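The chain below stands alone, shown as structure tokens; this is the form predicted on its own.
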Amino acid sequence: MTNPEWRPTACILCECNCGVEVQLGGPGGRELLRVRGDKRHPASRGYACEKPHRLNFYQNGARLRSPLRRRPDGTFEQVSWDTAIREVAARLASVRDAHGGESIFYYGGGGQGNHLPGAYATATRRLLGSRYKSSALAQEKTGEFWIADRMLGAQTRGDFEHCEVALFLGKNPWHSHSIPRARVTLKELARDPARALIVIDPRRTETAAMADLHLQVKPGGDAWLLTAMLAIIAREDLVDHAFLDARARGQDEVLAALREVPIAEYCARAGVDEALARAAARRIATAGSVASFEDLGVQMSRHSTLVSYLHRLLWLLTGNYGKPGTQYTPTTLVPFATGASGHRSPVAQAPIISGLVPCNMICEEILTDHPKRYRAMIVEAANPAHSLADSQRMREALRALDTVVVIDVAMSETARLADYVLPAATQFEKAEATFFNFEFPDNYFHLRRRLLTPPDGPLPEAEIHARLCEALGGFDDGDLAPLRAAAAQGLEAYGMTFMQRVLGDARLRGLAAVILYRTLGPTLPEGLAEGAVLLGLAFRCAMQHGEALARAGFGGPPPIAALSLFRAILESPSGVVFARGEWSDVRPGTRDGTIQLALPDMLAELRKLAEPTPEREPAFPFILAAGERRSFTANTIVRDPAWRKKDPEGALRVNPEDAARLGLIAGGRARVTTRRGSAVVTVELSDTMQPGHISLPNGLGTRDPEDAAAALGGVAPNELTAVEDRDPFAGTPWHKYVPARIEALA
């Protein structure tokens, strides 16, 4: 018997979603039996860490396969999906019709490499008036990306594959990757010796433990660390002046700041000896070339924007900004992270960054006796109850709610707290694609095939939005007749019809992600249909990005660029190159043209640093890390303990030092306690933890949809952090710092 064939998909178990091919058999031909790197794809050109050989536990794990509806006594019972559709329009059409369409909140919108959902879920919004959302980059990038947008009014990556030296700040791309072709990258700049891999983290991660120097500071003491060497830099002249009066503002400002700082007793502060930080700084100085990218270990930890603006000034006072091996601002598909801020939640007047309601803010917007408090909330693709800070009051906010909605795959710890739940078809029953596009010079899209029917019950989420926007009146058969007779007639025809009776009509043109899916998705290619959307963000890209789309082979008028993209997205089973950038094109995207680095409430906030640091309660001597990434995690979406080959349970790793003084040995129990609650873990002795710091990673959630107690995986972190600690600009948790103690049990 012959091999069943390799078909092309790709890995949804990080940003990177790197092409795979993989192939079918098992019962009915359901199981990923085989998984592999794809050699066509252009990105990861066949590259594969092991988290995609696990992604047949996610395909094939528990699943919802009717709607639900809750009864009075909380239990749930199957309905039609014509009774859901009816019921969950009318409810969310009431909480509209008394409090407004500002009432209904959205959180989610796709997870890793689910992005379509999210396209789909504007149009539903429109029709209900819906204006606040939030979703996971808001716990962790928003500070990033406000800080982003002020100083280059645009975000951006670093080349990697080709600096001289590269900076990971509270990164460990060996099991977080987020960079092309992750470890064989690492691997090529750990061995050359003309290049150099710096690592700031307070962990010995696998990172780390191949860099040239690895800065281990204290947990939180980041800002300390930054600033220190950034005032090497500054009292060195070790500035690219060039750089600066050519490109920048602000810089004498930011420098007389710089050079007012005490160097040692911040490296004291930050807890690494002067003479590294020294090194590091004229390193990074003196190179050709240095990328750097910045994650959550420092994104959700204490001074997470300050840091995220003193990283920016690192590699920009060094010059290291719009040439080869250094940060550049891809060109991206759909520009979803703006940074732009100025509007505030109703309630607690959070500032909303990219669109996005801080999470640690939530609960808070609807908790509070407000008349501009959310009635409702839609849940799509996302677990707010076990993935947000402080579960506990997550769960007590979404009872307090007038209507939930969760649309997903399994019943997650907030589907049963929803009064609907609506099956959702997996990743691989539908046609999916990630928005996180940001390679350079060329980047790429991937618009993913089917690759399984689904079974009965579940719907795409575009069929589910479709269903919703019909019953709440937004469009009927008349809108669409003219579109289907379009379709009929070929590309050119529709993209012509679409624009002047979609995109040319106000009260259709919030609806056209919808109306794409019904009248352009039926003559798709089979396994296709919910690429729809694309045709109306190729036609955006096009207006937005024309020359890039050209020399990747999309010349022409928009429209007529636009089709071309977006036929070839159709025929690209792997992906296609949209967009060629050079890096003559990269510069910043501010009002004035200028890369703006003297901005003052991050200058304040500089100097705060000076003040003493408040002493550490005694009760909870240590610091915890909620959600070390390891070999085997990676998001809840894979919910079945199964598919964790090591540390099964999610142990607790200390340091043997702290072991030995508290009497915790390998694999025994412990009682870790937060200010928030306390949980029941094993013990991992581990010397690449510091003393005084303990790390978890993310339990798996809950996996059995008939036992509302059958919690496996390991500890669910967010029952022990807490709303209040949370960054004073971007409301972004502090899930990094957490402090704890820890008992030995019997």
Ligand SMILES: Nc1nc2c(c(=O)[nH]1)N[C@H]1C(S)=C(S)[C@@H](COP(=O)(O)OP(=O)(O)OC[C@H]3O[C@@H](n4cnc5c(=O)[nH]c(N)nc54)[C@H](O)[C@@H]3O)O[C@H]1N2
Contents of the next structure:
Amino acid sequence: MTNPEWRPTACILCECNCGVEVQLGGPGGRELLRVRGDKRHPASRGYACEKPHRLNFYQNGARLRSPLRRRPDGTFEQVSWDTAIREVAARLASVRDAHGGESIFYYGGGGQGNHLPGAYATATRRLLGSRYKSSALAQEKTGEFWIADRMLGAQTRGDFEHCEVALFLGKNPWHSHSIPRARVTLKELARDPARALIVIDPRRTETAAMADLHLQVKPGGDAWLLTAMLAIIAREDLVDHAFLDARARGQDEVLAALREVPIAEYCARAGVDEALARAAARRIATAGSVASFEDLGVQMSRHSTLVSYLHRLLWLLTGNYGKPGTQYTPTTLVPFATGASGHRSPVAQAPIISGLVPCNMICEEILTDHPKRYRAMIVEAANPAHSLADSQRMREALRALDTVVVIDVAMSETARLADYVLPAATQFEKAEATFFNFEFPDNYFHLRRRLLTPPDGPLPEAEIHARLCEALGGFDDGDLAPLRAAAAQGLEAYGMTFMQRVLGDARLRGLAAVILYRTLGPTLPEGLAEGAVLLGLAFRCAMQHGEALARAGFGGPPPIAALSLFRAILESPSGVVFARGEWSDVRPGTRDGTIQLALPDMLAELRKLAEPTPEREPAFPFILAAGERRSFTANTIVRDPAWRKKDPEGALRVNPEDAARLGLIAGGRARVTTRRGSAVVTVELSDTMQPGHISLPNGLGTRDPEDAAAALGGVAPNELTAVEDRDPFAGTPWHKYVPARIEALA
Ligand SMILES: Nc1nc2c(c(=O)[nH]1)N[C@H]1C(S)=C(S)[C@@H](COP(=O)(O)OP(=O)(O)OC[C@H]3O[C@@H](n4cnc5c(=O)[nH]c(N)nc54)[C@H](O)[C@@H]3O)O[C@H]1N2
Ligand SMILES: Nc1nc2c(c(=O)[nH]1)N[C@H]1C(S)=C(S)[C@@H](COP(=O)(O)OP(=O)(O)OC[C@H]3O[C@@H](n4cnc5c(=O)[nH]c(N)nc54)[C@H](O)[C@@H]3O)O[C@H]1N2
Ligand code: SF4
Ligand SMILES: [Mo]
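Next up, the form predicted together with the named molecule. The previous block was the form predicted on its own.
After this comes the whole thing, all chains and molecules, with the earlier chain placed first.
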């Protein structure tokens, strides 16, 4: 029986978190039977791609049902929540007492759409004195964050809906999205003769196939290509001098460096026809507006941090910033990507950007006898044993720790290495939200209501952290009583008491998240308790962004604005516009308010491009892109291979000429070998690949196909990658640039 009621929530399979509506039904009414786009959602407006229609594979896949404790022989036994919480708190506290809280490392905090756990975990970490953390962002975006912070003092996004020219650099939005309604936007761009779509990608992706100009760069050749395009802009004087004179510093130094660049040679090294590079540079420089997006194709390839710099130069030298159709800085509810760096990791002395230790350095921080090594790890809503470079090394590192605690909905590869596994409610069994909202001028926030109560066993992370904090002695009933009394009187009274008693108290301030959950949570409407932490976040947002909030209807002094925003969030099951920006507000957040074009270390890197680069090693004549987004990949969020309608084995894509030479046939088996590992794959012949380039999908594969709960199918890409292959500045991995060879198997 299907319940005819359509209930609003969001798709959780990529960072877009499109609003969807679902009809529940099946046994106990617990299945997500039908799913459609939610027209009331402010960003997706009814849009959804092919993936969410099968979200039930996530909700009703192989779930964890009980807290688990590892036995000495490596198997797991079920324990009660009381036992699990007591023992986890005691073990982590003893690590803290013996080695300092700094030795307790935190990884994760949210995947594609569940960012509230990270907010609640701040309280547990505070009590444990945990200082270092990381997440998937530190294996993709930290290089970009760091460059953006130094050049602009802010992160930016592109206005693709209104741009004349759209540029996608190492990004395939047809499949990976990352901008709302991606396919609609791409089709509009392709259809309109006055607009242009430019794609820089070694593969003729679905996006590239729609493009006006496809620059089919050699894998890892982007730094030469972008430098050549910038040099063309400099030499042909296609620079927007008026813009730079008014808003930027360092243009002379940058233009001088660019004028020295041998354009023809760099185009050849990038594998792109010079005439095409010139056409693209001119189209960008002469457009009324250009919106641009760099993603994993460059952020996980050679020169990734340099490319983030060159990419910014491309749209800054051409004046594509701070006006409609170009780049902007959205007002976000939670400032998660500051880009600020300064301190370093305790063992490897790796740069910490946006508060995150580089993912490729985590193993080095553990596999050492250094006294400051990490001794314990809390992993929440993430699967680093699968998603980080060099799974073999990561497994070794996890095994070397005194205590590993994993909070997950499923028995992930990481959970299987834990000492304690704590089962979390799914994203449809609690209130949840994403912090990745980047729209402009209007930005929105979507707190999704719980659709289902959790089954016996799993708990929402808010509850898990509240219990851990209680077991760690963080607060007592005396601390909570005045807040509970105030909550009974209404939100205004609560807000006042919260400000005085929690924000005004150094001991309780760091525990604000769980205190909100314990005291305000129970008074919130049905299915919204885990949203309590948003009151604290709304306070901070109102202090920082009063004007943008006021324009969206949340005016008044910060406490008043915060309360009305919080109410609106609770009352908007399909999301609410919380901030309204203005293009005139878009200005650099740098110290002197100007754009910094000349970064000395990056200009030095740019000059190094002139040096000869080693040829591909004869033993590894191919470049493997380990982890491509396809129609049915979604990181490791859905673990049942039956979810995937296409490409069930996650085939290796190979150019037909290469295949013919190596005796590979469509659907046949082959062995892929890298310096780090080897895997048996199924072959797909694809003329979208250029010769010498091969690709495997992301999010598939597990080492243990016997284990039904871990049955992802396909190849786990990080069995093939190495931690040493990383960017020298940000420590981000080169997953898209893995030297490899292939052999046909009978
Ligand atoms: N379907 C689906 N969508 C997703 C996800 C998913 O798992 N599945 N995951 C989400 C997440 S977490 C993220 S971060 C985004 C990532 O989104 P994308 O970055 O778009 O994803 P990828 O397919 O990994 O890589 C993009 C492109 O980089 C190209 N590439 C490979 N090597 C190079 C190179 O050397 N230079 C250049 N210029 N390009 C290169 C590839 O051919 C590919 O088309 O996707 C999100 N959306
Ligand atoms: N080689 C290679 N490696 C890659 C990539 C690549 O392109 N190539 N892509 C990288 C990128 S961009 C990313 S973002 C990462 C993603 O990798 P990770 O951030 O490590 O995580 P996911 O695979 O998204 O898995 C999220 C985990 O959260 C669990 N989960 C789902 N819902 C909930 C919930 O409500 N609560 C809790 N507690 N847990 C939940 C899932 O079961 C799963 O174990 O992978 C990276 N790894
Ligand atoms: S674009 Fe992403 S969030 Fe939207 S429906 Fe597709 S997978 Fe889900
Ligand atoms: Mo990602």
